[in-house]
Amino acid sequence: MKVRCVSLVAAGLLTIAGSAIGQPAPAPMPAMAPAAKPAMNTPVDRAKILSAPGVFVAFSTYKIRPDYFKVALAERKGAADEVMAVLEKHKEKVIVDAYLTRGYEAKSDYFLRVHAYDAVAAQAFLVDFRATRFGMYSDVTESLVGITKALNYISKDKSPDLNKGLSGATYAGDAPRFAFMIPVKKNADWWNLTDEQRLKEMETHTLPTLPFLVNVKRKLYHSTGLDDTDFITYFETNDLGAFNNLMLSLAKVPENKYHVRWGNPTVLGTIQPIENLVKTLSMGN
């Protein structure tokens, strides 16, 4: 019986996969094509986070130690690939910003903005960049965090006329060389007033910055209870007289009298590419 049924089997007569006996076997299955791979290693979308509510943001300025320029030449002149490769190694969870300050601040020589979706992919970059040579010999002197949110008063419910103004405003200008970081602090008679009363003084606040938004941009990141401000307010312009005279409407509006902090620090920096950053403060000292 045994011969019987390899012999059955062996003329197509006798199947195993279920089908009858007696019946030809089934043509065999074509091959599947192998499922696309998801792509890797896919940078964050610059746009769409710099836009969207709820990111995590992370500032922090930094002074290189004298005994960086101690370190080998050769070491100091690779110290921007290794940067570069933190930079990869983490393009698909943070957006990172680099400033030059050398020459503005005396308490740093450069500052960096990061954003990410999450705040531990944030911290997970920062750690990895103070392991380089280059973040070894980088003291940080300032450090501050927060988050994006909708607008809290200049919305279309609240002040239609007003967030006409500010969604109609665009930046005209050339592409922009200088960044601002302002910490702001409010008092408790600020968060004791009434939102309507927070909305009037908002408003009036927000009226004479519009005829600056053409030649300065503007972000918001609020941080009470994330960290020891209120906001941080950061700028970027091409135009310094026009940042100035900015300025000097906000410092006249009355809701200037809630503030226990602006600035301290003021950080002006120029906008730069972090490899080119890391090579000028590496091969000067």
Given for the second form:
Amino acid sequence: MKVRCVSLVAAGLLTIAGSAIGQPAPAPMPAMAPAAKPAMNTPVDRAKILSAPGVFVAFSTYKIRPDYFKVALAERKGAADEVMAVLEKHKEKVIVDAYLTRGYEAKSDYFLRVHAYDAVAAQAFLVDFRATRFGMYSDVTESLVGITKALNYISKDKSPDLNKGLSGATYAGDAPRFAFMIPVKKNADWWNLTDEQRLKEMETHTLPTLPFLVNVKRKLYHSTGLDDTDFITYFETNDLGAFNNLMLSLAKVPENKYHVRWGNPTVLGTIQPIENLVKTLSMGN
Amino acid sequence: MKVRCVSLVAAGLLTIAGSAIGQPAPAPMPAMAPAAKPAMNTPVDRAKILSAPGVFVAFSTYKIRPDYFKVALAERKGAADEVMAVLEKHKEKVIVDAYLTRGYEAKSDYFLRVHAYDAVAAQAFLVDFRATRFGMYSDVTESLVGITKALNYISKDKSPDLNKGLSGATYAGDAPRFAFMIPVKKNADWWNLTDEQRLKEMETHTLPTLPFLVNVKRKLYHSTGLDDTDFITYFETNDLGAFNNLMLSLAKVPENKYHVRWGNPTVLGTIQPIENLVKTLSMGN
Amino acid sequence: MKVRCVSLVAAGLLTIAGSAIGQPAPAPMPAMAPAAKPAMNTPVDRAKILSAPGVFVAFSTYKIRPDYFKVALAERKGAADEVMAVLEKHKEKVIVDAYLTRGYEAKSDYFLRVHAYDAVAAQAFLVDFRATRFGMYSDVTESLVGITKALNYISKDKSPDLNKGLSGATYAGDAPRFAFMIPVKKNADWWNLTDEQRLKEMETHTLPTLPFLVNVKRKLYHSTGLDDTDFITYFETNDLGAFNNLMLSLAKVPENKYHVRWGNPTVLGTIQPIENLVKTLSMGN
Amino acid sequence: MKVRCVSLVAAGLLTIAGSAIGQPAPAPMPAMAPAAKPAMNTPVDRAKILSAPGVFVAFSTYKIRPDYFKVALAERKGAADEVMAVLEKHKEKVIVDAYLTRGYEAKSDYFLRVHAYDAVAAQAFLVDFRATRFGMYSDVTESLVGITKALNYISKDKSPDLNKGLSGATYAGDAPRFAFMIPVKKNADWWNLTDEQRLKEMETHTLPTLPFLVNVKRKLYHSTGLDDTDFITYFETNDLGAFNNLMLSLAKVPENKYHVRWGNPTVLGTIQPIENLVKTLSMGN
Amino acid sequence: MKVRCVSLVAAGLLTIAGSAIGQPAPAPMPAMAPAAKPAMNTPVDRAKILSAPGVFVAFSTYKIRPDYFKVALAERKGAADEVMAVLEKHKEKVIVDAYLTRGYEAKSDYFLRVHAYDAVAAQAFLVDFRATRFGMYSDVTESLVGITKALNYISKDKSPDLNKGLSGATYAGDAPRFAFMIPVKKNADWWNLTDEQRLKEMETHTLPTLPFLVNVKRKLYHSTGLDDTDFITYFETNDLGAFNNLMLSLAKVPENKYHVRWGNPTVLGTIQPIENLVKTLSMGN
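Show the form predicted in complex with a further copy of the same chain, please, the one above being the form predicted alone.
Complete assembly follows, chain above in first position.
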């Protein structure tokens, strides 16, 4: 199970040399809905959706209500099948990743990451999920939405050397067991810098991160105006010490002075097949 | 159903060339209550109320309580009819728009936007709505009230060129499926600027927004003193990427430095006929 | 009913020319408890208590718990009588005003304003109120206490012209249907100004408000040290547009820069006879 | 009952001329636990513990859960006896004061102040209290702990004149019926001042308070590092107007600029024998 | 029982002269998971795991839900055995310390500190703990995770004299009965100082703490990026007055000006064998 889980997720993350972050931006950004919609009856192509710009994402954290444990155990045992049926129903429109946060977080027991070409499809899945037995007993405690976009700053054109450094860094650690979801918001002074000034700060930000990319994968979502954050940063790693050092290196650059939100929450979970996760959280007498 | 929904709402939004935003202000602002009250037995004229100044609005977000799903399904199936009857009862005084937020928001499952010439009529509707089965099982999680006013800054007189730019911009996207409700509050330094200084900042604010108006509709409500916000900004779009770019352009002007609240919450919902919305949130066993 | 309501409340508000705000301060401020206690068996003199200094006030907002609607309707129909009996019991010590906030506010369904010469009498009433059926199903969501004091700044002595302006302004609108409760707290820089500096700021604050007094009544309570606010400001109006303009004029003076709290919450309610309010919130099946 | 209550509490408060605040500090501060432990089988000496340094205090505010009123009235009538038995059990180790906040506060119905020479004894009492029927139906909503210390600044040595002024001020009001619990926290700039600078600020702070000591008693607890506050200030008065004026005088000195917390919460209660308090909050059908 | 408790915990804390804090850093920091994993079938070596770098820690605070007291007392009496069985199951992977906070804290009744070489093992234990009867009735109210690292600043190389001072300080108080968990977060200005500047500030920070180490033990966890704090500081003492003085000395150095979080929460508990703690919180009728 663990192996299946890791392989499912690994496809969803770019090694830094991957196509989306490194690729040139498509000229005008396409509208959310119609772009690159897959044909009917086919599951979403996971590798493709995870590397495309213009993709919608919804992160949501959930806490199981205590009265779930008053539901008969037999009934709780059917919870995973019901959730899997909903996944099957929506597989042509969304991909779903699941993470167990119980033990690490106070405000959640698990979180979901849902990607879709169309934001309405993501909502449709999540509405159906909440109508399952497991979903009914889950309170949503945090929700963040965003979209993927082509690389803004450290592109081939604007910052060729660093872009090459990023492209050359390859993840070489064990299959990641941990994921982080960390929102980031910057203040008005940041957004009022010129493009050149922001580029310079992002170069200073990027340089010290290169040594850590061998141990940490990352993906970026844009949320300005879509939610109360500018970015949702997402990481996978198997080495929490390396991740701590990466984050310290990001704390030590001037760009950090423009943050008004970095975390709040910082959500740590273990990467899990959703079936496992539902079973784990449905046990107990 | 979807088509009916969209057409209902489209009337409620001004393309930027529309009458209310562009029209000259009526000399003294009328008192809220008696102005332009419609004749008895006639539904409120939707196009008219949505373009008039001096109109009261109440936005409220709701979360379904978990025990709603312990109500017998047969009873929940009657919920939509009961809500529609309340709408019918109040149709001479209020118009009501509904939005599904489940899947996008943690603190709500849906929100309502209620317009009325008289704030007491809006309250009367909302009190009756809360007394329905569906309303009883809905917790109000956020509420913001405001009023419409004639255009303050970018008027024909004060800023003729930009006013012309706004008037020339016409929404040309697909029927919007998404709506945003975003409160905005400014600090004391902003309000202590002279009228001329604020006009200048608003011109700088308006210029970069023009290219996006083809994809985003917007409406502004004034709340200073009526609630803990200065403005409620409301948007409809079918293109989340364009909306993100619009909001980025607004982040990059100096006016942003005066914000003490921009969002908190940013509420995203899909535009829904209220009947559909009630049915969607009443399903599940 | 509505008429009775309005007349009850109108007495509780000073037109600006009224006695309390304009009258000279009694030499030393009297202790809260014994001052001007009414004779036994007589209801509190409403006009007198609402214009006297040294009076205690408790504002409290309430939200009906959802399980109230599981109480039999017959029993809920008796709720208003029970509340009226408690009012009768305490009528020699307190006056009570009630406001319906449902539909306007997320954190409350109604609020009460209780005046008493003795703070213990106000508590005694509120404890008895909470022991009624209606009170038991009401959660207190906000509570603010204060006292009335003689005019501090714009007095006959200190600022004769403005004092005359205030005295000359008379409320001339329709009977107010709306009330606002808005806490105000100022920072240490404000309190460290000299008396003369604060007087100057308050004159600048007062001047632009004069034109609005024809449409807005107001009353001020002092809370420094008694609660986490310096002032509780209370307003009645029938014209929400005029009120918005009044508040904008107060935002635009330098005194606003000293605010650390202005609202949070801003509570808007419709003025209601308490009997009506209890009945309104007790309906539903 | 009221008389007994007042006399009980009056012993617990220093008139400013009292022994603890005015007395010279014992050379090294003793460890919390063993110091001055009373002999077995004897109630704690109230006057002594309330004037000694090195005493532990726990303030905790409580809110009765609504389902308490679904407990049979007969059973609720036994609640006070059960609480009194717990007090009896712990009388050799702790003294307990009780305050009714219902009607004044939203987040609590009452609060307790527990003094003990040993912090473990305070916890033992509070654990037993929570295991009573009344305690089980009480949610703790705020908790603050601290210790007493000898006078820091306005001592005989450091500030002889003001120390004499404090010693000369004697409470001369009616028996206090009201108590306030107000946490105070200062910023890093304050703590980075030299001892001399802080002494100077405290002298400026103390001088204007002298005239109010005739009407307000006060006691100070130290909490830096023990809790999220630096001090817990506690007051008793029968004159809320005088207390408001005292707090205004403290707002007007430069020391106020160093506050990051002053209140939040400010808790006002009436001083009550605990037996009365439990009975009052156990009534209702 | 108390004796067993103290001895269990004492092993988990470094006297300042102990090996971990004083020892030279291992050259590159090892990955979290595989380092120093103990052989199968053997309990974790407590002394070793508490002095090693690269160890994962999860602190979590819990509040018992009120309905626990509606569970039959007989059933609650079995709660401790069930928890002990879970501890036994995980003893090869984790060590667990327990602290009773009831009476001192509003947001919790107890907290756990879990150490593991592998963060997944810590989660596995905490998931099983939550599935016990006692865990099911416990709401997690705060959760903080971190890792141990070798000494950063006051090392033999960088600050030899202070390092010697730390090494020479030995805890000499009674067995500690109290523990504190206090998160610390620093601002971007701090992290943008040079290494030399931060070292200098930490030297100024360390010097005044030396006299208190005879009465206070401490341990440091690093959390930047792993959670919404930079550090989790943990203390044990039997002398709350000395602890207060230690924290005051830390407030008075310039490093304090860089704090954006110091506490929030400050959690105080008594050190307890977990079996005792479960029994204490399971009593009541």
